[in-house]
Structures are given as C-alpha cells and as structure tokens.
Amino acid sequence: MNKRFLIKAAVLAGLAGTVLAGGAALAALKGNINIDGSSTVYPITEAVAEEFMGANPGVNVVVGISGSGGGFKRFVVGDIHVSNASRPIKKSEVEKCAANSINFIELPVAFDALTVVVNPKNDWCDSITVAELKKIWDQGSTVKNWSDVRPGWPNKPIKLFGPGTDSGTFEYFTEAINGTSKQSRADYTASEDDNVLVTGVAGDQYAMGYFGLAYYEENSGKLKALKVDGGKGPVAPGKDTARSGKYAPLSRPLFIYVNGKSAQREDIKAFVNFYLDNAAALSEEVGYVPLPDSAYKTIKNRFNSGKFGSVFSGKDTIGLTIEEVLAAEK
C-alpha cells in the first residue's frame, strides 16, 4: 500500500483527538506558511506539505525553489519561516541572523546521495573518477570533448547541466570535487530547477548533468546514473550505498532551518512536529534516504525545546556519515 496512503489515513484518524499544546485542536489550525530554499530538499518539503494542508485546510504552506543560498537569503532577513537546505548555513548567514535578531533551530531531514547523470545513448561511460570529475568541471577546465576526459572516449563536445550558483547542491558538489566551493567552470547551462536539468541531460547524447538523487529515481527511464569512484573503486549513488558510507564524497545531509520566533506559533509548531513524524516515510518515498526513527526522536525533541543555533556553520560536511551528523546534533 502506497506510503502517501497510509501517512493520510492515520492523520485522518486521529484528527479528532489530537491537540496541541495550548489547547488548539489541529482541525482548526490557520495560517500562512512560507518556505523557500534547496530544489533537493523541495520534493520532501512539497510531500509533507501538501500532506499537511489535507489534513489542515486552514493552513496554506507556500513551498518555493529558489536555491539554497537563495532560500537563506530571505530568512537571514526574517521574509519566510522555513528554510529548505541542501547544505549546512553559513557562518556569514548566522551572522546575518544575528544582526536581524533571528534565532533558528537547525534540522537534518534526510540524506541524499548527489547524482552524476548522462542521457541513456552514453554507450561509452559507466563509471567516472573523481579526478576526472574534477577535469571536466573545475574552473578554467580546458575540457571540451569527452575526448579529453579518457582515451578512448568519443570526440564530441561534453554539453554541461548543472545547479546554479545559489544552489547549496552546487556548492557541496563544487567543495567536494573540486576542492573549493563555488570554484566552478561557468560555461555550462545552469539552472536552480532541476527538472530542467533533466530535460537537457535527457534531450542530448553527448550531455552531463549532476543533481539530488530523488531527481534520478524520478526519472531514471530518461538518465543513465554513473557510478562514482571516490577511491576505493567506482560505487553506484543509491539508498543502500548513501546509508552505508560507501558512496564518498558525494552524500550528503539534508535540512530545515526554522525561524527561532515562528516557532512558537501553533500552526509551525504543528507543521513541522509533523515533518519530522512523516519524513523518513515521505523521504523515502521521493528518493531519498531518511534517517533512523530514533535520529528522528531527538531531531524532534530539538525543535521542542527550542535548540538554538547549528552545530555545523563553517565546519566541513563532505563525506561525513549519517552517524557522524547524527552524534554532532545530539
């Protein structure tokens, strides 16, 4: 039975019993909640709202896509409630915080394992190291053709999709394949929408694109994933190897920043005690990998009591293990 089904039917159920703190009866929640930030974290974000309002029809959730970096751009000034990420917030957005008097509470949500993708007809790519990964996209690669990748390859020219520069997807992959972040070759189609990266990978033999995993999965009959050798040989992007450690250095933790003040409203507080109930079922079902029920217990007790601040703003999360984003929360 489909997941989306059964989270429903058990919301549904329980409906009329349930009460939040203060009194209020979750049937009659109203508000407005807007959310802006990572295209990765947004198909999750999208579930759980459009859950949410179901099960809540006076509460309108407002979920936008314009980058991690955009996302936080609008809350270090207090113009959303919730920020979407697909990278830790920075040091400079923490101090931007502070000088705005916004207190946040930092929530990993789920982790992803970043995808490499080509069109389909790539008869001749399966597997690509990270050095060559580094090749192709760092800045000032003279790479053109994929010629100039392995011999072997085809003399055609490699046509490039990728996250734009607001993007936290970008950022990560740009930090952990070529070393810094944002260091990025600037001659490829770039986009903060990744279904138009699809589009593009998938319309042209000769292209490469890279993206949130859930985006593959969702259109894995139109892409080609290539497995990623980080070292220790060429691993697939998948649930299992993003779980396990195994696909280095491209998985990655996911996360929500939630505004310090508009924690304390009742239709926030019930939203996003409702994410974190639903989001290893709705992360899961979207592509992704949720974490342990237990991960998710103390993510909640966080958000409940009011856990200021982020354990990771200026600290490198490349490679880190679910575990080790685990033990840094508690």
Partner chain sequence: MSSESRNLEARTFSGLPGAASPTLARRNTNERLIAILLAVLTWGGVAILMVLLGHIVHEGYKYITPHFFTNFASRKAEIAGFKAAIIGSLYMIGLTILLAIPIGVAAAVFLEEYLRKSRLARFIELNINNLAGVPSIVYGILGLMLFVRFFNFQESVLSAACTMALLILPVIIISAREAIRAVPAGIRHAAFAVGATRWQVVSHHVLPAATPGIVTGVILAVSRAIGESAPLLLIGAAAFIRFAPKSPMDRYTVMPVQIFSWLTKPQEAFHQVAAAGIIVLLVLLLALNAVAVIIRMKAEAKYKW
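Here we have the form predicted alone; I need the corresponding form predicted in complex with its partner chain.
Coming up is the bare chain, nothing alongside it.
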C-alpha cells in the first residue's frame, strides 16, 4: 500500500513536472500562423513548421500550396502571415500591398537549381547552351526535331515537357532562357505536377523537360541531367555548382515574405528566427541548396531590425549568386 502510494506520488510528481515545463512553453508561445504560396518553397517551410511545432506545441502552423502568385494574392490583402515565393514579389503586388497598407519583410531562404533533363537513352546530348535552349523553348520556336537544334543530332521529333503557366518555375525559366517572363512556346506537354513530367521524360528516348533539382535527384536513375552552358562552358546542375554560382542562369533564390505587422507577434518572430536558424540543414534535407551560414546571419539581422520592402522586386534576379543576394541584403 505504502509502496504503491510512493510510486503513485512519484509518477504524479513526474507528470506535474512535465505539465509545468510544457505549460511554461505553452504560456510562452501560442498562436496560429497561416502560410501559403509556392509549391517549390513548400517542402522547406513544411520541414521548418514540423520542427517548430515539435518545439512549440502551442503554436499551430498551417501551410498551403496555391502557388507563388496565389500566395501573394492572399498576402497583399492580409489573409496570411507568411507567403512562400519562388520568385521575387512583383511591382504590381508591391503596389497592392501599399494600397492595403501592408508592410512586408523579404527573406531569401535557399537556392534551387532548375534542371534540364533528357532520357538516359539519349546518347547524343550531354550539354546544351542557353542559346540552344532558347531556340527550343522560345515563343514561335520552329524546332521540331533534335537535328533542328544542332546538326548531327538525330532527325527525330523532340518531345517537350514543362511546368504549367501558373508555376514560378515556368516564370523563372522563361525569363532566364527566353528573356521575358511567361514568353514560351505553348505546344508542349504541360503539368503542374512535376512527377508527370518525370514520367514523361523517363518514358521517351527523344524527350526533354525542365523542373527543380529535387525532382531530378529523386529520379536520377530514370533521367539524365544536361550540363548547361551559359557562356562559360558547360556546368552540371547540382548543389555545389548552384552554391558557387557557376550553374547560371538556371539557379534561383527562394523567398519567404513576412507581413510586417505579423512580424511583431512573438510566435511569428520566433517562427521566422527558427526558420532562418534551421533553413540551412532543412533545405538541404529536402533537396535544395542552402545559403552560406553568414547569409542567414545577415538575413536574420534584416528580419529582427524590421527592414520593410523588397530589394529584389523589379530587378533582374536571373543568375544571381549568393554573394549578390548577400550584397543586396546589406
């Protein structure tokens, strides 16, 4: 009886301790954080949210995937606290923010390398120049066969696979390759689901497609990534070449945008700081290229000093290196 009582007391004391400790954490941080936007940035934010909620059970983080444009549509009216974006905010979106008196803080969180892929049975093509890519993908392109791209390549029809027009990947690729965002030939197989593109290219010897590095790395057995020659010789896509800025012009910065008023809230402040502290490890884990540690420090300072506005909006971010991102942040 006595023994049992002691055990019970011990268990109770232990429970009380846990509850108190948990209670302290709960009391410290409580709230709902609404995030929406790019499906490219989603895996990083998802990973951060998962870890953050593990450490702060009182905070509920909800992440949606309505695309970079869809996220900004909700961000500029104040529906959401944080917007994921695989491209900088547009001038028109900045104007809408101003009209609704919404301030925002712009935070680069990682890099992605857009990867041009072909079928592994394609033995004639290992690298491709930006000019050749433009010839294939530009609006009004007359390329029908591989031989139209470079003499000596087979006289077989080229099958093209690419993302749909609502995706940030499409906007970035067309701007980097064709010169104008959203200017592209339209007669290719388009899908918002990158796995459909993977399956398409993996199933046809004469296919070509493009999407984010993570989808290539998960399917590297079924696909062959092309080296891209941006004028300084062919460079293979990969974390190292994206980090060093050599893989140009197809590496791109990924952002989160935080509502200025929300950034005053303790839970959101903690979340964004947690994001920047862990973005390096977590973005790498889900297949992206982290910024250097020093960059995250600079960006964290930027956030905590509450600098509003965009340094990337309306500027040419094509082929931006991490150093340039950093310089822009300072």
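Everything quoted here is computed from the prediction, not taken from an experiment. Numbering follows the first chain given and starts at 1.
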Review point. If the chain is split into two rigid parts moving between these two forms, is residue 247 assigned to the same part as residue 92?
Key: no
